[in-house]
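One chain is shown next in structure tokens, namely the form predicted on its own.
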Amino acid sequence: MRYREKAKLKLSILTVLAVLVAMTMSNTGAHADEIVCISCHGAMPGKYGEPVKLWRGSIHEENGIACNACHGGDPRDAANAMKKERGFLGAPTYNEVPGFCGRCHVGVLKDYLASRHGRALATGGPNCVVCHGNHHVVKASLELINEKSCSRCHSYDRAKLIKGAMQETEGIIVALDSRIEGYKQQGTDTDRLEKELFSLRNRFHSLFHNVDVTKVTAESATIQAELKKLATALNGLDEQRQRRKVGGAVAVAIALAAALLAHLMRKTYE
């Protein structure tokens, strides 16, 4: 009888766990489909469904940012989704695009408006979507600076120089980030190093909208000098780890030698 009761209890527990897992998976997968903009426009052909198709696979979708985050409105009520009373903003005009994006990307908006591109906005200069796309927004990187994109408006020569000046710095940042993460995984206190790298990365990213070759080159060199200080600190951690390894190996060797000596002495007295 006790065996049957235990079996029933185990079965009940497994059933509850299965239901919880199923609910979790259901909620995760249904999140985007619950947004009426996506469920409605996603099934539409042509230009009305195109924004959803482009949004799929974008950095915005990856981070859970859907239509209402930019265009406003009620994402749960199809009948009232596009009412101004529910905060619907609609599609921005060409010159309004930076303000739309800048509601989230505050620092980037500041850098853009200070750049030559931003200052030329009123006279037809490029807004955010010209380079980044409107719905299929990709993760910002130096790969966005390329001949195909830049030559749509002007020669690629200046942009090529800027990209070249920044690529080495980008590589150093990526490498340092990987090294810091490695030490963090080992339990080393990397808080100070992480904060310093975060600050330098943000400072570096502020150059992405600058089209002044001289300024970008000079600032990249300054940032690299600061990054080298971080590299020196990490080299110090490497040396400490190597010394610990050597010390550990020596300690093991001494312990083995002592054990062997004790064994030989015991054999001798026997």
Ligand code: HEC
Contents of the next structure:
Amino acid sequence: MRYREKAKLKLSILTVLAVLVAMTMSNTGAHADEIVCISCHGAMPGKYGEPVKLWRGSIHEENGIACNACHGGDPRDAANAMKKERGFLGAPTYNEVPGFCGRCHVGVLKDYLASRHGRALATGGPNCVVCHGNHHVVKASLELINEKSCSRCHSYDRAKLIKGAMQETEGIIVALDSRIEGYKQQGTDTDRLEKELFSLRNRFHSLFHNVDVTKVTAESATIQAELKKLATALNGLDEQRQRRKVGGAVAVAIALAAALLAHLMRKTYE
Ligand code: HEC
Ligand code: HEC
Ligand code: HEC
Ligand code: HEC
Ligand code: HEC
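Requested next: the structure of the form predicted together with the ligand (the form predicted on its own having been shown above).
Complete assembly follows, chain above in first position.
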């Protein structure tokens, strides 16, 4: 009932809005193409138009994080879009970037600020943009740790140790994920296994930003031990299935033998 009333209310509001839009021809919707930041900047050459091209196809665009979500401002009023009174923040300086991105990525910001990178921000440490880029941010992966990127400021040796430990763990996670998926497709209840893997995966992916080789290797080992427990549970399922298969085969063999026996007995009596 409540839902239907809400839906009705929504519909009438939408109707009113549609009429208003038609009457004023103003941009009331929140669709990407109606965000004035995009239409105005998209038509500009050089460094003011570039962000729009880079942002398209980014993970932020995919998740509805447009210009104003990061930079503030009013996405519906071209004349006042970049007014301070409308919450416009402008472009952050190098040192402001972590706080700027960290408004949403709170956990990452905390780890980063406590890390050697965060503590060296003002003296040559990388900010978020150095590794992730500013407008073309894509899904994060261990590929971001590579010699070309990390050896801009120091040797790659320590970075390589972190990547090695993390790659090994990632490999185990991916393998377990596909085993669980296999069971799920056969109708096994994999809810608990999935949840456990999900939480271990999240814990694992929050490891990197502390860039502490000792911590990353130690925590990777702990996570691997937890993953081993999951693997053991899956091995248990494998054995059950094997037993069922053997059991099934035995049953078939017995049935065949019985049929043969019956056949032979009939022959003897005939
Ligand atoms: C009508 C055109 C227009 C609209 C609408 C517009 N901008 Fe701009 N924007 C500009 C121009 C021109 C500049 C460069 C000159 C300046 O800084 O004022 C600029 C500069 C910027 C800068 C760089 C500022 C700096 O400090 O270097 C950012 C960031 C920015 N705009 C974001 C936005 C966002 C976010 C919106 C939407 C809420 C938006 N713009 C809407 C025209 C526009
Ligand atoms: C994920 C957050 C984020 C989003 C979304 C975003 N920006 Fe930015 N933008 C930044 C950061 C960070 C900088 C600072 C540049 C740097 O450090 O490389 C910046 C810088 C800029 C600048 C200044 C460029 C220069 O060279 O001076 C402009 C203009 C700009 N952004 C416009 C936009 C427009 C238009 C959009 C929407 C298409 C947008 N941004 C979306 C984070 C964002
Ligand atoms: C207004 C909130 C907001 C701001 C500000 C913001 N992001 Fe995001 N970011 C998101 C959302 C939402 C996603 C997609 C959901 C997710 O993966 O967490 C995302 C995804 C990401 C991802 C991919 C995460 C993954 O799972 O692989 C990276 C990397 C990222 N953002 C980096 C940045 C950087 C760097 C900045 C600053 C330049 C920034 N973000 C600013 C909201 C924001
Ligand atoms: C913009 C320069 C810069 C880039 C790029 C950079 N770092 Fe760093 N890194 C630093 C600075 C500065 C320190 C702090 C050194 C200190 O505390 O004395 C540091 C420290 C570290 C440390 C801790 C010190 C140690 O030897 O154990 C690790 C690990 C590390 N970085 C890994 C990486 C990885 C991995 C990448 C690439 C994804 C990377 N760094 C990219 C500047 C950079
Ligand atoms: C030295 C390079 C470097 C810097 C600096 C850096 N990142 Fe990352 N970031 C990475 C790498 C590498 C990964 C992938 C880790 C993984 O796959 O587990 C990552 C992963 C992420 C993710 C995805 C995390 C998840 O849980 O899946 C987000 C979001 C993110 N970074 C945001 C940020 C923000 C915000 C900042 C600044 C406060 C920042 N990063 C600074 C290299 C960096």
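Here the structure is a predicted model, which is why all the values come from computation and not from measurement. For the two forms, the rigid core is made up of the largest set of C-alpha atoms that agree within 1.5 Å on superposition. Positions refer to the first chain, counted from 1.
The chain shifts as two rigid parts between these two forms, and H154 rides on the same part as C40. Treated as two rigid parts, the chain shows its smaller part rotated by 14° relative to the larger one between these two forms, based on C-alpha superpositions. After superposition on the rigid core, the Cα atom of Q185 is displaced by 6.4 Å between these two forms. At T232, the distance the Cα travels between these two forms is 3.0 Å after the core is superposed.
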